[in-house]
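Below you'll find only one chain, the form predicted on its own, shown as structure tokens.
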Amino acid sequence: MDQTASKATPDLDQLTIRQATQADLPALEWDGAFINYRRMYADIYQNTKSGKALMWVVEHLQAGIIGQAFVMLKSGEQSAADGRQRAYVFSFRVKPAWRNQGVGAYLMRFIEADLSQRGFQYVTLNVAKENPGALRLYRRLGYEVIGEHPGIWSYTDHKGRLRRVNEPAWRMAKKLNPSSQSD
């Protein structure tokens, strides 16, 4: 299967955004690039079953999964995701061949609309200080830097080893438009 994208903006009719299934988890390792997160992905998937998280994938008709984003609806860090008003987006990725073609903006707008329908008022996220491309994307979509985050966290990799991460980040947030649903 050809994994390359044309230089033109992809036809959005060729893209589907859907919740990840357990069968999708190996594809989220992106051909081994993120294999070290295997256990973490499985844990997040379990959190989807209890309503604490969402796992979204962007699938291209021919190329398969080309993007992903996870959303914590409720976490221990209340300023990020409190389960009522504030949700936290993370692991937001678009495969390199598909970047700068509108896929990321399409996915984020979808997530924002979904969260608004669920009654959330704010989206928060962290963007690594060393990722200016992502910072530009989020600013273009209306996110504002509201502070810094130390970006210190840990996880158990696919071999059972504890990994520590130190990725200083900007905390960003955006107020969502109220849902157009009438209650």
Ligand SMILES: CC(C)(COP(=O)(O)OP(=O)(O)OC[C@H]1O[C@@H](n2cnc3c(N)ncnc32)[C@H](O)[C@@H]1OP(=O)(O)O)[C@@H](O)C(=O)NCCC(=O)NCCS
Given for the second form:
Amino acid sequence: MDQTASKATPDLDQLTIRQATQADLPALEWDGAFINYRRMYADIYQNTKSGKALMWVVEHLQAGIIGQAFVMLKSGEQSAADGRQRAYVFSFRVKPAWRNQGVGAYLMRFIEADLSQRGFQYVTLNVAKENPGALRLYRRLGYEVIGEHPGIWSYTDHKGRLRRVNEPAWRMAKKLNPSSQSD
Ligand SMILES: CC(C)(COP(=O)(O)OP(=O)(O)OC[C@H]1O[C@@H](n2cnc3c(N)ncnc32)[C@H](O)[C@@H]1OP(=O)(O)O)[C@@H](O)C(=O)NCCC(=O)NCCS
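The form predicted together with this ligand is what I want next, because the block you gave corresponds to the form predicted on its own; please supply it.
Below: every chain and molecule of the assembly, starting with the one above.
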């Protein structure tokens, strides 16, 4: 990795991937950029307690949390996450200053290995049709487009207002390699 670049250049050894704690939730609002997701993140956190979801964060030794990805293990949408074979990755994000240096790929590979160890066989995700950069990264990581998704959903923001999202997406999936006992 080029240590002379002006951008922050993470040495992957300086990164820890761990599950978010309740105390991390404010940091996941990314200095206010995602304050509107406050209630949704609190709900997802509750789902981690009942074993339906995982919230992963990437922590840099000095900079703190620089990336995140959430996983639904079991959801109402069986084709995305059925609690047994399929798990759904969402809210995958790396802070702008830390992008294009392998952090996203590192986190996705970690999540795939973790899901494989939990016995899951497929990872599913949605990528907005207007996000060719993420689509390219997912393809490089071995994901294939398996269909389309209307991408229409809603959530209640931090002020209690219903927000509607309309983001047509590709549904992608990847078959995982079974983990060996020694993993
Ligand atoms: C999508 C996202 C999470 C990817 O994170 P990232 O840390 O930039 O991912 P990576 O660095 O692993 O890969 C991104 C690119 O950098 C390249 N790259 C990786 N390591 C690199 C390095 N050391 N030097 C230069 N380029 C590198 C990768 O090859 C990849 O290239 P590509 O765009 O041609 O596919 C990030 O761009 C992001 O947060 N975007 C906004 C939110 C978003 O769109 N999320 C996805 C929703 S579906």
